[in-house]
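Single chain ahead, written as structure tokens, the form predicted alone.
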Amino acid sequence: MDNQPSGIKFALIGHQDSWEKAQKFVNHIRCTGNMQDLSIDKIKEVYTYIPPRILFELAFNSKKNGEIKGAYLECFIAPDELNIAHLQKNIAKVKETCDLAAKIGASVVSLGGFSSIVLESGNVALTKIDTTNFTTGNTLTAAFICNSVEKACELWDQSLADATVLIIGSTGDIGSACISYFSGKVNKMILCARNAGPLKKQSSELSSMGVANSFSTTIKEHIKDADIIISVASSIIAENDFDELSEHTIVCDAGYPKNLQNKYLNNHDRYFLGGMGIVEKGFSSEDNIHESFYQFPLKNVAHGCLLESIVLAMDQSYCAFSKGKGNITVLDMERILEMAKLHGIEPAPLFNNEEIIRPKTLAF
């Protein structure tokens, strides 16, 4: 796309979790003709040069204030190279991705998934180039994740006030923010992250509020005590971790990319994608570009760290409402809350790879 667009309220800056989506949309925008499509191998020689583009338009429909327009952004950073090994060449990446965005004009911008933690684990809080506000997203992602473990509890009959739960990537910001949502509403928190120092410190605050926890950089001993799983980082989970989990305890795969029952369980059936929001009136791209690459088995669905921009831009509240870590309050996961389902924008159902989870299929 080689003209600026015009009339761009919002951003979203992301990056694909796997070589095989990248694929698909490399593929999908090329003008290939009769050409062959690209091998996987050929992409990955290529894919890392190519400078941050703007890969299609949008249009989500507000259920108040009607259609607005944005763009989707992507880094080009290399699905393998999401750790701390490539951190100064991704952080450069994404600096080059927010400055197209305020280039194009766009009024707010979410940084999708690893994009927020890049620039977190850099030091750069980034909230604001010329007009263009940067937000993380991780509020409205918070907020969605609690209201499906309190939906997955209703429906599963666990009762949240006797449940322990385990938290993994605690100390994170949608870590923290989820601690603080469920602190005081469950009888135990099993606090798990990769540095002792940090998860010592967020274990003394709660013993201090009297909110009985533990904590641990190792997960496998914790798993067959936990009732509740949120996994906001799993790329801190071992392959056998998960050997003990019981057939009761119920697992929101909030991390990105969210492949837990892929990876490491066993057709789990308590088992969720968190942090998921429904769009009531749609969205739609150019072409519908993004079903080649962005699909669940439910119409309308988008990662809450992506929507929280779009429901900025909708209520026209150009700010960054969610920055630096560790700022979430659950105040500000209620405003988030409230701001979406104003505009028609409300917590996903739930379901996981395969399907919707129905009531019907809850009962084990």
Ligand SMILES: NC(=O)C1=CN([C@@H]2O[C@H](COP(=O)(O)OP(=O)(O)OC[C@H]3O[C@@H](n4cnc5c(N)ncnc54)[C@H](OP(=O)(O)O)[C@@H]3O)[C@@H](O)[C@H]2O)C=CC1
Contents of the next structure:
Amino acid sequence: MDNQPSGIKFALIGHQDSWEKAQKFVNHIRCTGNMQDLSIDKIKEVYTYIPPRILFELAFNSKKNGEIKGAYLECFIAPDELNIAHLQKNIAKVKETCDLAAKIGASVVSLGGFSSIVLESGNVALTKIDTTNFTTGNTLTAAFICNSVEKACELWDQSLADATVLIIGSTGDIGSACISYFSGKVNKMILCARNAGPLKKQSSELSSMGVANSFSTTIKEHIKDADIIISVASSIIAENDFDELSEHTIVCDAGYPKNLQNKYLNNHDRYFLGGMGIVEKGFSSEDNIHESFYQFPLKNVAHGCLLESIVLAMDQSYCAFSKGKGNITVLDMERILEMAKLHGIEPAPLFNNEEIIRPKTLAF
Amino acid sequence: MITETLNLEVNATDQVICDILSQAIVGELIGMSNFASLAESIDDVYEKMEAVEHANCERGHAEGFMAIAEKYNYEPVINLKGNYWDSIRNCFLKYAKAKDFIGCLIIQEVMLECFAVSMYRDIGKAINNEIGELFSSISREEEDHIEHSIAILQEEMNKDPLAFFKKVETIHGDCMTILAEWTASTDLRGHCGVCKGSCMKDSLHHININVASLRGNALNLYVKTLDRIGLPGRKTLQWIINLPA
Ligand SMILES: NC(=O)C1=CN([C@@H]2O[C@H](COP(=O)(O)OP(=O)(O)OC[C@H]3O[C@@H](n4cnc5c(N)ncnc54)[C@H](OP(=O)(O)O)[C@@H]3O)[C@@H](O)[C@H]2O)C=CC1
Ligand SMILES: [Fe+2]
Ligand SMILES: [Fe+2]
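Now that the form predicted alone has been shown, please provide the structure of the form predicted in complex with the named molecule.
Everything in the complex follows now, all chains and molecules, and the chain you saw is the first one.
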């Protein structure tokens, strides 16, 4: 029986970011006999009542240490309830999932997507249960984002030193890590979030270090000034905020769910998904069930937050590498990126919702 | 005009509470009959005695609901031959006749009790008077029945995990399918034969609850109970997802 799988080193705590994805995997599991697929409405009637559980086991291959095993734990949070109104319910579900991760004996666990945000808003800096360590995975995510932005600048001939960088969600854990990284490397930074208090504080701290910056609680008016936009907000950005986006602007969307959901952006040439890594030696799940809802235009990519615990497990460095908010240092970003590289995990090539982004072939 | 609407509202609320009491009384009487049948069919004297004690306990619950219905001048429908309840009874009898003590325990103490505990709990919170209090207190008593069975079933699971798993899987298919149909948001098998007029499912909003959350919470408790017994989570997930919806 597989209720207590053995040899599990890491666990990934996750949730679906849309009902369509939830529907896909539910019907994937349901497909026994000739049962009809369930509609989203029917799925909504049971989904959030399902207690957290292992959806599948995974095996990731390290370049250095071979295969390690882990499990993906689903918290069954409603994708459209990732907001303050449902906080208590979501905290309870994430905590239950953490207990399960400890019960199956994982040594290190990534709090993927919203699960870290949910836990932190409950002011429980959960870093350990028994011998199980929890990491938000935000350090490797931030490292991947910064690396991919640099790659994008090279690809599209944008000088970093001359760039004005707009960071949406700048006061958040990942946003502030990006700021630390780009401070001193770019011309100017525009900080953006909904609450003015933390923004003001962040801005004056940067100013006192001589970093040119401005801040704003509205996105719309700053879009046209930005050469690079990094979006790492914990909610979806309004569609018309991007109306005045200039063609040359590089846009990195690293939110989960995606911050920028409008059709216009999908047609924007310089748009890519950030915070993703690629596993050189690949990974697999039982029946490759992960492919029923975890789909990207290239193989072997996964979110930075999930990959962080995998890297730590591969390295046998079982610890809460990223914890709390605002604690990510550039040094730690470099350290975890280095560790990842050692095991064959690197920042993913640039890609958008449909395809890998390749340099346009020059016409002669 | 306002008083008229108010009266209608009061009547609708009374109607749904009466239907809920009817369902609870029938459910308890089915439970009572189940344990009585079990007492008859099994050979072990201690198990026999335990079954009789259990039957008596469910009888007490039924009486409690009947008494409170009378106090509030409700006239509950006590129809043990209603569509869903009769099927559940037959399902149980199949295992009782085969002298399958563990099978009976799984149906009565895990499947039916999880639904009872969870639904009584939700109803108890929704009805703000002594009827609600009665539901809450019976819910707590039924919880003990679940606890008691978990210990026995864990032991059974440890003896032969695969055989036990297969057994629960079969019973789940037999019994939970009926419970799932009974509590689906759209009637999957026609009228239950217990509610007066149209099914109470469509009137639960009068006491600010809905059948989807009643059912969801019950399934949640059921799956958690299976988890505690030690059944594999991915398999039980599959069971739940494959139930009629
Ligand atoms: N790609 C990946 O691998 C990963 C992606 N993520 C995603 O990254 C995002 C950020 O995570 P994290 O840093 O931990 O979250 P935090 O909660 O720490 O920060 C969120 C930030 O977003 C701001 N924000 C939220 N909504 C808006 C809005 N509508 N407009 C502007 N600013 C907004 C918040 O400030 P304020 O409340 O004041 O607006 C805050 O600055 C999330 O979407 C998360 O799911 C996380 C981990 C890994
Ligand atoms: Fe009872
Ligand atoms: Fe009982």
